[in-house]
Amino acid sequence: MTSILTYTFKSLPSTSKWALRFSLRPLSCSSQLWAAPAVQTKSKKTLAKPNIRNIVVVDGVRIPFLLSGTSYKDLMPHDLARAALSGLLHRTNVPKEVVDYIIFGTVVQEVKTSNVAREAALGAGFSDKTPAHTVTMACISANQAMTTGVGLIASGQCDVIVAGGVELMSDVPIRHSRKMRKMMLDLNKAKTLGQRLSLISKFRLNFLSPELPAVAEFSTNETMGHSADRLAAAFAVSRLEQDEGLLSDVVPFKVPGKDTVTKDNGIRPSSLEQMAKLKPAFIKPYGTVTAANSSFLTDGASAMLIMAEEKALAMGYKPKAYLRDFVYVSQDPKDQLLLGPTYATPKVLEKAGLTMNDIDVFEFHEAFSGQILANFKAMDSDWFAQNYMGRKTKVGSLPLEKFNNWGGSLSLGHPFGATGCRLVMAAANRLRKEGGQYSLVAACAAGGQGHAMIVEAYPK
């Protein structure tokens, strides 16, 4: 795929081979979406398998999602995680003891909480005998800590989780360079007043250049943006087409010394005209990708209540949806690094053995409004299918009416670690509200990952 990806904007004309592939059927994911009819009820088969216990949402919860730099920025990632877990004892009345295990997801750790889901269940009031772990796989941290869960309890060794995700962007470790740090710990060796001049003669003012934290894949070195242009570039997605974009489970959060925060505060409408006047924010000047069509950083958490079935029904809780099947996917983290949901859709589908038209509802995470019609295109296309997928035929065309309804990453936010339970609440109280019974949930991750799931509505 490098020979086909690696083009850049400048060398893809409009009469390119790839480009005419991947402009046939324009996409567009306007703002008429929010009008969308509801989807009718059908009579479909249930996903239970014989043998393999139920696994259902209670419910779920987050703290609003803001804009990295805002009203969380004095605080610390386990102090969201807290407010989620809380926000959550309060929506359920679950009582501590019965939950027999915490797992939450985060990307940038706080190194003085490397283990955020056990600091913050103790702050929330949970029982010290309760163990928790936090988990990392980049944007699809939470969706792990939620399957983590689900083989918990499918195996008999738990019955109640609770499992979550939390991201602060506005206060992300920074490091002394790596010559600063090894002369540090000399020195905290260091046994005589010789050897600590010593060690100090050798002292450079460059070893104060701070290590910022990279936003750029480690085994490429390219940032996730610059990868989301190039795939833009690759499938054809216009500017137009990514400006265009996609235009309840949270929580009030009483932040401490300020105000208490009840809503997102990154939705920002906009006009097309407005959006069009913006430099490329990583391939300049010829890029696609801008602030507009990118989702921002964001600072939030997120946390839900899993139980076996049972054992929800035995607590006289009305569980809203059944967590069905699932897979992880992985790809070359160069050339398909946002092709996530592509690779995993048909995998999911299979395994549930469902398809496209069973779907009623469609979660998908929105790193970029790119990387997303690129998605949608690499979907319904049967070339892309037989040369890269392995498959005979495309795994089919994305229905917008039933994509992302109550909005996305792009324009709710996206805290790194808690973007998968936005998600699988998203698709629960969707199916609720519109009468569907099965929804599916993707994301592409860093490193080339991604992750689908299969969400089943419970009956009402």
Contents of the next structure:
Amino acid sequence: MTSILTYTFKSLPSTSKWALRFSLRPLSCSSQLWAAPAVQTKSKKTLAKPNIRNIVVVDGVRIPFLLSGTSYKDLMPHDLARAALSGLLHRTNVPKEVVDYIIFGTVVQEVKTSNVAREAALGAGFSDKTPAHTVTMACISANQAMTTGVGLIASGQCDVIVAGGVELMSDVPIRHSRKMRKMMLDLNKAKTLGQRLSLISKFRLNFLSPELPAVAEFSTNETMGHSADRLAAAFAVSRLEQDEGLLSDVVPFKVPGKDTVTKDNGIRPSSLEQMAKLKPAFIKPYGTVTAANSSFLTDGASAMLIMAEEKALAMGYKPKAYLRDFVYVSQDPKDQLLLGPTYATPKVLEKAGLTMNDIDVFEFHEAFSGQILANFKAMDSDWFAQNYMGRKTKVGSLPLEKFNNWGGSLSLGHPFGATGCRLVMAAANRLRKEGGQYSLVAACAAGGQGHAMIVEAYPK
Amino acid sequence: MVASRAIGSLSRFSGLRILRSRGYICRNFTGSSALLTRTHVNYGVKGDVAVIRINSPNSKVNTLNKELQSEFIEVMNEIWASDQIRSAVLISSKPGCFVAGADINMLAACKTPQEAAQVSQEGQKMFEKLEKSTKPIVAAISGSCLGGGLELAISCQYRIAIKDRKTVLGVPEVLLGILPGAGGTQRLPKMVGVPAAFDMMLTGRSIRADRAKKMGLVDQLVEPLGPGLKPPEERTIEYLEEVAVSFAKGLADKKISSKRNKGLMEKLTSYAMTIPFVRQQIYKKVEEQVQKQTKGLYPAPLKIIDVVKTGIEQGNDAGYLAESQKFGELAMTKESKALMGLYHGQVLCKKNKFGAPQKEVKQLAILGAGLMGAGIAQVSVDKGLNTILKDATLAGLGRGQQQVFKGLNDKVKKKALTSFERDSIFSNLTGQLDYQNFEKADMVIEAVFEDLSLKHKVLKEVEAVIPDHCVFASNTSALPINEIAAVSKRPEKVIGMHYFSPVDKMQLLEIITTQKTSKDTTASAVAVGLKQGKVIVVVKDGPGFYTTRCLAPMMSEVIRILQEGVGPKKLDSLTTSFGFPVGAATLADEVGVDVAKHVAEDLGKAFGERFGGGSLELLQQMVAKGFLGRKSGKGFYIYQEGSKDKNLNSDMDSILAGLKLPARPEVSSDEDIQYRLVTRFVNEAVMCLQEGILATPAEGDIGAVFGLGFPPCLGGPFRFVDLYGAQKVVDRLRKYEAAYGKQFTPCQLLIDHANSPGKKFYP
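For comparison with the form predicted on its own, provide the form predicted together with the partner chain.
Every chain and every other molecule in the complex is listed next, the one we just looked at coming first.
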């Protein structure tokens, strides 16, 4: 993960120019859709199920997603989470004491605030009577936070949940080496000067070499970019395809001692020629995954208010969307590390009783351009479906005109723990703006895991 | 030939013009006039890159034989003649094999050193042309790239290899008693440096792709791909080809240089090698080491050093000449015939001649977590077999589990496994004290203490819980299987599986069938053994089966020799200098004196005088004093933890003194002592064939070499009789018989062979 950071910096001398150019793409895509809103018959009128509580998203916010090492670099993760929580309070005006529970997702943990949800909630002025816990599931941590909340509401344990996610890649816990840690701990226990001296005499210079947070998969020892490069090659996704594949709900955040941040700063489309010049970042010298077609290291936080529908209505809210069926999947962490969406998509559709044609809005997490294109090809392959997914036929091709129209992780950035809420909010907001009833959210995560959820528009 | 070439060039002419724009031409297709069908080598053209595909018909591996060579030369000539082609990629169409080596049958057909040297020269010429090719050639290596295969690859201008476990590079010729004869001894030192080249050629070790990259043996690595739109292996080879084609283009366009950036250490080494004095020191050092390790019994390593030296000191021409000449000489030596015989035997013993078993063993259970039980468990779990390890006590079980873990962890330290793989392999092992889940077992291997009543007890206990189809295998080194099976309700499912210690290092598995053992039971045992990576000999039941029975008379002679006043150290050096990997006294310590005593008593009863010679008393006294060998810390030697030096156990002096026998001067020269040991071994082995314990001489040789350390340079007892001469063996036996009596009487089959000189174990 750190290596992505380095490459991003190397290859992105300035971003401001590109930001302007970028704005063209979502506009051009979505304008067509606005002109002709999709009208089609759905397999199901709604996904509401008898005797099961409807769960709604009242609203959600995120602070701007920034390249690591920029405006948020001196903050701590709970500061970002706090900003998202305050933003949510401000946006929804929800009375603090109504919130039953707070759940946050995060990946690289700051050791001082290992339960970052609780620290952020206290700092954001939530009631100290509201319990909070933190979950982690790599890039789908925030999804896990949301679905944990959904479970608590569905089972009748809670009515009002705040779920969110946070990641601060500007600062990561770099540890002393195990040998050094062991010596320091032993020193703590040593009672006499003699014992201490004998421990210190065992000190060697190499004890000082630091331990960086894991960049590679623990099980396979392979970095994600490396795996993505192999995945792209396995599905024969060319470098050109990957480079071509590139191209809200934000609350402002007053950073202490700095200016107020109001928009993302990572957006960075570039010309194909410029991108083609970049050197491969992982498999050198002939790989295809580069800094330009990978998501970059990002700081950011998001939060959303989830309620039982009757509670939301009783409190006078106009919800934005329903959270419906969801699935988690997992597969081989070596060769199928990033194929989560391929496996999760058909599973969640079947569970909900929908087909690909019923979906109006697709919001997929894009870790790497090559990864998302490989997922497209996998879903469009009968061979893959038959040999690896135990299906008779392929999942089907995704309609690109409905896909990540407001930008994805590649352009907006990907603060690991916070992306899930961004995806769901983008899905909810797109359903409202572009028209349509169902949205499919899907993401892959380290460890060979994946997630998908159906978001249903709340009737206007 | 001439005609076909003419047609070839004609069709190339017309073919290329038309198809140039399409970018890809299947050569075989365009030139498919009947005369031009090639079976081993084909090529297609991608843009301006020729992709040459090697695919030996009807074989799992590609071998460089005559047909392949001549087709390859034809193809290369077409490529060199073509205006359109600017570079080439050389790749195999077989998954898991680039080129596994030259065809050894080509050598077997040679009658004289000159003929063999001719084979070498043809290879040299072909590869020299490749090396001098003005159109760059990229070798795209997936799978084994060995011997002639590696020599082919290093003649190319660039090498790209798949980074997986199947892709290994090496020159194993030395293991067959020959040398890399197609320019390898000359090119390797230039490519990887003299020390590394010596290491490769003298040990024959296989090098994994990532290591090869570091050494400079390959220029690029390609990661294996997972599933995509095609099966992973297929797509990986395709991807390798794509990458190789891009590099071939780059080389032709001079955008990529085939020169490698050397690291500082490499630069220093290569600088040091320019100093004649340093070079001489290296040759000397390597020669000393080889002498020490081979005891002068193997000619190939010394000749390899010689040939490399000639090339470096006297230039290429002299080097190539020396290479081909020495190659020819080596190919005709007894040692290389012996080693090649072992190679063939090994291939044979890696096949299941009993066919596929009706039910594949998926759940294995092992009784007894001792050294053997845990060893068997280790080689099973790391091949993915679910294995239950049962012991009677928690302490015993814990020790066994730790042994398995340590065995796997050592592989992690050597980077042969990742720690994650270790953990997931270790999860295939279930340790337990009861018979839970034995109802799901497909095979039970018992490795409890060598005691018939105990074996009977566990057999009955196990049969009460296992399903009908489950095989019961007994790991015993001497107890007859039919006696163990006597209490079985289903003797057709009982079989012997004799593993050798340490199980994870020793390649041999001796499978013992009784009259009642069914063919399917045997097939099942062989299948499990093969899965465990073993070389397998299947023998008939009888006291000591084959291996133990051959070893016992030799050990009896060892005792006799010790009693006659030859010290353990002297005895060890006599046996190792004959080619045994472990000295005879040390071997007794390693096996365990109690085990040796046990076996000697049992077999002594069964075979009487023929197993006589030494006095059993010696072993009995040693056991009484607790000198059980390495396991008890004392035997003939003293063993201390952490110390590699071993000193003689001085307490043995009084035991030996008490049992001292007078030596017979006429049969007590060093050579006689060696032959007294070896001829008893050989005589017993031949007797096993005579009695039908052994099915084939090849299995006898494999069992003796891989299980008992019979000198590999002699090829095993049967090959030894063939090469040394049956008459000479019989003469020796008669001489010793005259001095000692019946234990040296040659068996009938051996006498038959001596009487008719044309009769050979290996025709």
